[in-house]
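Only one chain comes next, encoded as structure tokens, the form predicted on its own.
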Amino acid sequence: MTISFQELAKKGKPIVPVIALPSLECALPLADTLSSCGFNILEITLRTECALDAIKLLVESRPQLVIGAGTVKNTLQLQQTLDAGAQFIVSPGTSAEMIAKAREYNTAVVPGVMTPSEIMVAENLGLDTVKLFPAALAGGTDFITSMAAVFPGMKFFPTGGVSEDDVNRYLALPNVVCAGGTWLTPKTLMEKGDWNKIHEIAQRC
């Protein structure tokens, strides 16, 4: 059986800084700084070059964080993101056969979803919590609400067009475990090294 993302989540803040590292070298001094404000689960995105040899660095680096590892689409991605030591897989859709190969290794996997059908999907395989994802365009709070009466053991975990504005909303709803913010590491910030500005906007959360 998959571990619970929820159990998961519980170590952490109920915002996950959802990261996609300009370089290898970001990696240590940005997961230093964010945890120095609490965020002990942080999200690896799949987006750049250097996110596997990062997964594999904090792991090894910063047991006490929780990596896990996003944008993970397919099963070779999947595998990559298991070998490297992530401890809980992201991804922006729903696909039986990745939830099946986390499950293997006990791994907590979070499917992307936009509708009910995934949902049932996700709670069929066994699954306590998904992505909602874009969240802002899949119609974010009102959308989370809704599908409150219908599965009332799913979590949500919305990524995509949350903001610091809004993130708040997001956090009300008792059917949110937890929010993905990109808002707390700016590409701009991560690649001149300006920790203390990310220090700065990881303390307002």
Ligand code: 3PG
Given for the second form:
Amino acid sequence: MTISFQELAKKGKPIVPVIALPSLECALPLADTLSSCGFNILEITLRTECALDAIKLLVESRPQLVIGAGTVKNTLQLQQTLDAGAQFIVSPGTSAEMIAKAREYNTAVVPGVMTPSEIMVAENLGLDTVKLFPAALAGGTDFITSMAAVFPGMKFFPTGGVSEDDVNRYLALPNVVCAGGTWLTPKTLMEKGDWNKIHEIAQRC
Ligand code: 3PG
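I would like to compare: after the form predicted on its own, may I see the structure of the form predicted together with this ligand?
Every chain and every other molecule in the complex is listed next, the one we just looked at coming first.
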């Protein structure tokens, strides 16, 4: 059985910060800043070296949060993120092998899609949510709307080009479970440790 991402998403705001952490030291102050604004579901991407350590640290020290791993591209990375304690896995693409492995561990997985064929793969493997990526380039809200009739049970988690200005247009769609992006956690602000500014951005959402 595979854990439903839709169920997991109910534990927080429908906006998921997608985070490329510049250093491990940023993990706790950033997570605390975001959670103080109601962001309980965080995606830590494997784009920086400290990502696995950060996932482990956050899972162990902030049990009230839901910590996922993003940019997971192969089964080795998937295993590493599961070992670190990731509670959900997000991938830029769709891999039946990775979905099967996540299922073995009873962990929610959200594969990236840009076409109906990829959505069919995810649906036929029993998943209830896919990541539309890169959402803006894939057709944004129009694409998601046009998939509703064909995939009535499938929900979308759009990321990639989603911004503060248009996130609410995505969230207004009935088949969008949540939306995400890096706009909440700009690299320069994380590097400077400017948690006040990140708090300001988060509060606007
Ligand atoms: C992702 O990994 O989901 C995206 O790269 C986030 O895209 P953004 O940087 O355009 O928000």
